[in-house]
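Quick heads-up: it's one chain on its own, the form predicted on its own, in structure tokens.
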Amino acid sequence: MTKQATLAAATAVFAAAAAAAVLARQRLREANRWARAGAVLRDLEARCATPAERLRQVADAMAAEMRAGLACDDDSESGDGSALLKMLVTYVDSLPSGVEEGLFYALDLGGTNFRVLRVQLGGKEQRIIKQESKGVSIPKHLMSGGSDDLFDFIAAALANFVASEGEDYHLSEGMQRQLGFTFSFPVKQTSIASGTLIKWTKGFAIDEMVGMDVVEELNKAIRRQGLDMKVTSLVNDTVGTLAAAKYVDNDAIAAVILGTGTNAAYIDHAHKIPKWHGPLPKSGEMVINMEWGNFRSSHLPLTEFDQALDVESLNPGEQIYEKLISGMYMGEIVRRVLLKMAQEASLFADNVPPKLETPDILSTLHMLMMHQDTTPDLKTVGIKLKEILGIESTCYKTRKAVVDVCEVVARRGARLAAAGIYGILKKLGRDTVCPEQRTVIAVDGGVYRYYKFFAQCMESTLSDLLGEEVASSVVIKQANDGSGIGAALLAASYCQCLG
């Protein structure tokens, strides 16, 4: 062999081992890079850890509360009481029974959108004839600007709607147009017609409006407008649920919100109420929206992720519960437990994406949909993951992260949303065997309705924690658009007819 030959084949030789030796060290970087990323995960799950005794906990602690909420007698009009719950006595004590008949309408105020409604009802033998409804979306500077702003934009598509009728609905001579509304805030309720707003959630931060009646306020709106209209019930999307539930199944007892944020409503004895000092209905019965989304426990699984966006939410220390299990945050969350991944383990490649590291970017939508993705290869979550963050290409493994991190946080959420629904049972005496007992549970929301893994985890969850022979009395039922229904319904209830 010649000299240049050798020389040749040495060069070869240190070449290849040179490439092993920097393939070797991709690999243990790429190694070392993954065990960092579960090792984020894993402890994300270790703190999201949900097993059935401590559910036990959070629904023994959610029944206690109640207790409390209902005895802490607060006149205040700012609300400021020592219980978590402020289980407002709503003045429904008489559900829709069928035998309403005539035109009524609704208003859906519950989050980032509202919807106005209108349904013919036609008694016993017809129920409902005929309904309509529409959707509006609130433009963002009215969401913390004046109440006059607010109310005259969505009394002005009142206005609209009405004005869009057609001849199939019929308006009973000399009845005034009867509204439901549904607000979906925190309200201290003085009569079925009128409520002072407690505090703002969801997103909104009009200041001016606390303390003042929303129905009030509305009223003037309508009449700003020239509409012959009146408000004359006032519900929590929760109760308008339950009614519309009430309508259909004479069983219903509860109504859960899953949706932008989380609620529950519920049918109790008025004799249980310490805080009632009117006259006992005939019913017997009072209807209490819980505002359950303020519950917290030492028994919440609480991470390094939910103390940072609470720490930085609009409304710091309050509505832990519905942080963890709504869908106003759990992609907030998913977003952070992600940027932590990208940061400590080089996620998405050596960089970190920019739009990453911007507040409410993943939606809960975005999250569900990633985490529901069917496709072999994942393609659903790289589509979104390229169109909401900029990521322009991702493995298979970064995208089973992706989806891994999504379940960790949608199982925790549904699994406490079932404690939370079992310690209304736990509070009801209906958590035990009762023959010929059976319990209906309405449950509305997008988050229960379109997040399929949702609702099926937090149906298991209940049913394990009941037991079979309980479970199989206690029935969930999805409860489409059952605000608007209800809100109408309570509307024909308590109607007032003019002349």
Contents of the next structure:
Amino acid sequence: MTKQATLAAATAVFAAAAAAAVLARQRLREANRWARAGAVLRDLEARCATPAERLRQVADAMAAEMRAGLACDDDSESGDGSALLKMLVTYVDSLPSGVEEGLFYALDLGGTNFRVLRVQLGGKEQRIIKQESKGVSIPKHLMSGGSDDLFDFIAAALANFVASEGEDYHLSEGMQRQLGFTFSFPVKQTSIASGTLIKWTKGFAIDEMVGMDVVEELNKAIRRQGLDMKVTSLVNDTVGTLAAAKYVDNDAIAAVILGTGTNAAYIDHAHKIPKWHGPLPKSGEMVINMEWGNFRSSHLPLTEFDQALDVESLNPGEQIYEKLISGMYMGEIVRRVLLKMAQEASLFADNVPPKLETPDILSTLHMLMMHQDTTPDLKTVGIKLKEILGIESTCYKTRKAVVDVCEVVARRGARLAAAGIYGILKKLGRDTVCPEQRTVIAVDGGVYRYYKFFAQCMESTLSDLLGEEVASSVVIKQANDGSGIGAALLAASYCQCLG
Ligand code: BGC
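Shown: the form predicted on its own; wanted: the form predicted together with ligand BGC:
Starting with the chain above, the whole complex follows.
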């Protein structure tokens, strides 16, 4: 071999060795990246774990807080003696039975949208003859502006809706139009048709309204529109949902909302409510709005992500349970985990995608669309990551890691929601076998309706907690849009009671 040939061969060997070394280094880096991503995921799984034993502790704590809230007279937000669960007395001591008749309106305000609806009730025989509704989205600036601005906007939409009332709706002779007002925030009620706002949740922050009577404000705005209408019932969305469920199924005893926010209402014996000082209702019962979103306990599995989310939220230290299980927050928790995986394990290649650093950019709707992707190569996850976070291309392994994070967060939320329901059943003594007893719990809200994994996981967890025999007598029933119709039904039944 000539000298040149030897040199060329040596150079080729050297280049091949160098290329192999680069490749080996890349592989090692890759392996390290995945090891670090796997470590973050495993740590998350461990910290979000909800074994049955822990869920039983959560349920016991929920039942104990329910009792404490029912005994505590101080419903204010800041009072030293105030309880974690407000357990608000709703003044609803009888639920619609089906005899209600006439034309009634409802206004359902509880999130970024509100809905107006009307219903023509035909009594025992005809029940709901006709109904229609209209959704309106609330401009973001009105959620933190002035009280009059918000109520004028709502009352104007209501006036438009009333103006479109067709001839097939009939107002009874000499009757003024009656409105059921579903207002899905914590309110201390002073009667069936009055109550003051205790605090805002779900991103609303109109400070001047705290402590104000929300019905009075709405009635004033209705008058400003020149509308001849009166609010005759004020209800939380859980209470409306319970009323609508009871209208079709007499065994309904509780309603749960799993949507932007979360909450539950249930029927209790009035004599078991120490803070109720009014006369015992004829029915002997009272619907309680738990405001369970504010529940917290040392048994809740909280992570660094939950803590950071809470600190940076509009209401730090409050609504801790809500921040674990509801639609306003689960997507944001996922974003925070993915950000850590991007920073510490280069999950999305070397650079952290700038959009991933934007709070609330990933909604729970995005989360469920990615989680429920059934394509073999997780194509939807890839599309969503590109659309929402501007991440151009992702490999299968990255997409799968994203799905895994969604699953951990959703499973924890669903199992904790089941523990909450189990807590209510415990408080009511419906967690044991009782022949002939059927227990119906109505559930509504976007998370329950559209996040199938969440709904199924919640239901199977509740069955496991109850045991086969008891579980066979407990029915979780999806309630569709009951919150508005329930308010109209209550407006009807209370208007008849008064008349
Ligand atoms: C509110 C409750 C409401 C729930 C569901 C919570 O943030 O405090 O009043 O029922 O969201 O809409």
